[in-house]
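One chain follows as structure tokens, the form predicted alone.
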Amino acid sequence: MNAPHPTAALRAQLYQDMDPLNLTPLWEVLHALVPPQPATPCVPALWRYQDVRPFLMRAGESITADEAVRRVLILENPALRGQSAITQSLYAGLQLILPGEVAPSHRHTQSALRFVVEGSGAYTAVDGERATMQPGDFIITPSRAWHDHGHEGAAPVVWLDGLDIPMVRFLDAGFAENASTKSQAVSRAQGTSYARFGHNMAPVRHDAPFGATSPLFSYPYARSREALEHLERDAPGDAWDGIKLRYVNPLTGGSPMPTMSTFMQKLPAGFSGKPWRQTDGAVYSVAEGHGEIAIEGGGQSLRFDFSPRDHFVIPSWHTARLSSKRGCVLFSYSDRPVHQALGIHREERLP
């Protein structure tokens, strides 16, 4: 046997005298740190609501909503188990509140979505203001809001929530508190919000209630499916999204959330779209209709077929292809904002 290259018995023990001093060598990991292209870990997963579903149910019979403060179950990504994390900058679950319940009241610097699953009934109060939750609707709670949820109708509520925990966390720049009631007084009337801001009007005098975030936190599912379906049949569609709205903060045009953007799409019958790959990693929640996703990246490639109510994730730079045969409608959240602040998006639309 050969003894070692004197180089590289020199460099073993220049590391190995160094590491009492916290320090490490560029040269190992450097190709690993700046890799040719992202080299994410997640990867591609769908959950089935009819699979979900009754675990959802089991845990309202183990828990109340008060006792869980949100009774949730996390959509986790396989890859990232343990993590609370759907892919390395987003969380995802799904919420449970049960005729009657509230689930209390408070506040914390991770902003928050809501997409309504399942059910009617429920309601989500922001700021003293009330918003019933009706299936395929999209309701924010900003960062640092006041907010609770309660149930005043009679069947299970199910909704999705997206956050942006892992994000703020990796900032180290998370914090909490919970109210001194379980329930914030209603101080102004539903849709007061909507009425200042969702008619391309705003108050002559006002100041953004949320800062970066949409003052605008209720967006009714009925009006963004009616601009889908006039899109249909007016405009032409779009070869790799169908027909596809972003959801904008009404005073800047931007995204709702400073760090996530929300959009909606239809898919018409007999679609199938062209590919596609983009740095934001995306969570969908399909709202209408049945139709087939193909995601191909990290040496895998995969297909989901998707029914209503079922959820699926698409990572990072990985190829992505919808199609539907008899036409559907997603929702779709992702952390495009940040990437977007930081001059780092990139996406390619491929023949």
Second form
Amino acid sequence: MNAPHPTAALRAQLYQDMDPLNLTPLWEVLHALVPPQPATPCVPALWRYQDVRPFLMRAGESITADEAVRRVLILENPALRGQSAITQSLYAGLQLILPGEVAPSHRHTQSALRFVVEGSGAYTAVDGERATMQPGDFIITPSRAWHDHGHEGAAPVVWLDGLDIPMVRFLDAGFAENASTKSQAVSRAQGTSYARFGHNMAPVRHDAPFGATSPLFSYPYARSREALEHLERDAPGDAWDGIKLRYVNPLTGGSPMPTMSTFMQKLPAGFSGKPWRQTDGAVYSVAEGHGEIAIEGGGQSLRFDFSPRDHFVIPSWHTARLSSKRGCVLFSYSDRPVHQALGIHREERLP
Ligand code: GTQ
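For comparison with the form predicted alone, provide the form predicted in complex with 2,5-dihydroxybenzoic acid.
Entire complex below, previous chain first.
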């Protein structure tokens, strides 16, 4: 029997002796800390709406919007259970509001986006102005803006909530407060923000009312879809994305929120896209039609067929490829503006 290697014993003793001082050797973890390429713990996942909807409706029978404050089922990445996260930086949930309900007014540091999945007639009120929701509308709740949701229509309304909750938690920078009234007072007519900022024009004397966030807090589906249809007819599509547009803050041309980019794309009938990968993990909501997403990464290769109102996530630096036999429309969001602000965004379009 050989004695333990003297250096091994020396090291083991070092680790043990310094441990109470909360000291640990870099050389044991360096490779994992500075990986040769992104090594996300996240995995690809798909939530079929037909599977999720019954649980949303049961949530509707189990708790009121008022009691829940926000009646939401969180879409948790299967590899991040318990963390309320769909990627390391992003949160996603499906929120249900029933006729006559109010989700009471509050505000927080976290930015939120809504993408309307089912039903119409609910509204989000932001800073004194209501935006009525139709399926496919993209709505913003800026950081620190008071917001409440209500529903004066006749059938359940469900929307996707996309928030930067994990990012703000990582930075330990979040503040929140509840309003003293359930519904904020309406101080501006519906459509005022759209008239001011939604027509490639802006008030001559304005300050950005929400700082770095878009002053346009509702982007109606009818307008986005019209643009995509027009481009599908009259302009060449992209071999990776089909016809894809990014939503912009009209005052800056940048992303609508400082922490999240949002996109809408149309895959023409018969589209078979080329593969790509990007550092920003992305969450998708299927607005219309059917298609297929193939995702490779982390030693796994998966394919999901998707249908309207389904949701799926493509983790960072996973290779993905979209296709659709009969055409479809997809909404998506990611943390791209943060990658870009830090100068670390990377995208690879593969042949
Ligand atoms: O509507 O304000 O899904 O604060 C999670 C946190 C929705 C909201 C969520 C929130 C909200």
